[in-house]
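First, one chain by itself in structure tokens, the form predicted alone.
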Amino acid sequence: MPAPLDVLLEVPEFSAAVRGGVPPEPLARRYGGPLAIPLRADRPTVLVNFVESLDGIVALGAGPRSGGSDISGASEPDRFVMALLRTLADAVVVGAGTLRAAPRHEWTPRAVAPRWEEACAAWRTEMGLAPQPTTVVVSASGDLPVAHPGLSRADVPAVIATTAAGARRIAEQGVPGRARVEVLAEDRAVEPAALLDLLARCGTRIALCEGGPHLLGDLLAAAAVDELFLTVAPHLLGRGSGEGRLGLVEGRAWPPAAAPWVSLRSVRRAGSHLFLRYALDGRRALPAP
């Protein structure tokens, strides 16, 4: 059994309207406690979870091999605790670039922490919850590998949010499997407000997006984003002349004045790992940059 994670700082969670709690033995000795979402009334709660190296890199450019595994060193622990958030979670939301560097991956507990899969599945039915979260990907211009697999899991619902010029380069490709296509603008951009509109259609209580950079960037500027879950790695990878690597936030930035601060809720853990937990404010939409 894989040692429990080390709890150094950990805010209680004084929200009347939560979702988790107390997890199935087994996770909760792992995760070294409880881990309770708080609930909006007014719109999806959005979750943002992210592995980052010592130096701010997310992302290591086009491609397969260019995202979170190859930063964390296929870190075991940073596996666990994404299962968990997926677990909590009501749908997964990526970004395609985020789809095209993951050609294998499906957004589900089970494809990261296979070993949990048992427990992750008892507390999601514990919970009320459907099987498996639905996986929501963003693409205004639908340019899409349609026969990606996690959009074609016989098991995994999957939405397409995206533009009408969008929807007509998929259908010219062909829909995948069960997902559905969302139209949410005419062209140029799927706006958060929109995403968080179809999202509360949807029936979700929680979000979690998992990249890229943009997707959060744009998410932050409407202050849609309610927690950030940030794996530091012990990595430092650095940036070069024209390789593409991606900080945590990419196309909006802000003076400081203007740029949103977070609370750090705990501190965990594994190794040289560290798992960071922080409240964002998000009552007040960021100026244009």
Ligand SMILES: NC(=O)c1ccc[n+]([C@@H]2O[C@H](COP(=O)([O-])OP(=O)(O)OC[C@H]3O[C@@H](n4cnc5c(N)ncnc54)[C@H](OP(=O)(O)O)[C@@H]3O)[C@@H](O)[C@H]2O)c1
Second form
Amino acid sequence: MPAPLDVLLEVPEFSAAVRGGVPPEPLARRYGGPLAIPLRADRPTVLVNFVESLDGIVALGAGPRSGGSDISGASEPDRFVMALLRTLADAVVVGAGTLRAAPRHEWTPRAVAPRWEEACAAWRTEMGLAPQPTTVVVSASGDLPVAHPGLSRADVPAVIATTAAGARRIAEQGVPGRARVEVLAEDRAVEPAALLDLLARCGTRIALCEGGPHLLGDLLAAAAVDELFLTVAPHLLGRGSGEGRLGLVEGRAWPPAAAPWVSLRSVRRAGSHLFLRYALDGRRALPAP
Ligand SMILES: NC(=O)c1ccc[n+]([C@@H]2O[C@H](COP(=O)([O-])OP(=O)(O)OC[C@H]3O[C@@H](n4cnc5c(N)ncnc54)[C@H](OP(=O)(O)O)[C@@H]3O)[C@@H](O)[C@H]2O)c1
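Condition change, the form predicted alone to the form predicted in complex with the ligand:
Whole complex next, starting from this chain.
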């Protein structure tokens, strides 16, 4: 049995409406206690989960083997935390870039932590959730791999949130797997508000966004993120010119006074990997006098 994560900080959760709490015993022992997610009344709660290097790199460049697992060093504790978060979610949301970079992945707990599959499934049943979270892919272009396994499993519902132009492209190329196509915009980006409406219509109370950095930028700009679960892998990757390495947030930038500020909620440790949980609680730095 892998060692429990060291709990270095845990801010108590006082929200009245939460999902989760104490998971089944093997998960609780490993995580080092309860994991409860406050539920919003006005829209789905949006969690974000990423792994980054110490210097903030989340992707090594274009193509497969450019993201999460290589950044984390295939960290088993990181995969365990990913599985826990997927277990709590009604929907796992990814941008098309993340889907294209992971041609064999499916966005379920079992795909990242098979040894915990049974316990995660038991926790979902206890919480009254569907057996698997719905995979939601956001794409403006509709240029998606037709046979992607993450959109093809009989027991994993899949939705593509796209534009009218994207839907036309999908109609030409063939619908990926078993996905349902939802048109949320004409020909440019899908607005986060429209995405949240779609998620709410699908009965989503918790959506887990697993990237990538461009989708995260759009969500942050629309104040559509509630919590960030960030694994910091203990290496410094650097950033040369023209390599296409990506930071945690791409395509958006804020001056510090207008940036989304966060509050630290918990810190866990496995070896030299840190597992940070932040609330995007709307606190803003005061404008300079
Ligand atoms: N370290 C980590 O934890 C982590 C997590 C996730 C991803 N990654 C890595 O990040 C890299 C991908 O980065 P990325 O920034 O390209 O990923 P991304 O945000 O998943 O993909 C960008 C694409 O998603 C679609 N998209 C994003 N926002 C949209 C919006 N508001 N409306 C419509 N479409 C939208 C667009 O797809 P179309 O081009 O189809 O229009 C866009 O080109 C990969 O290497 C991946 O492995 C790392």
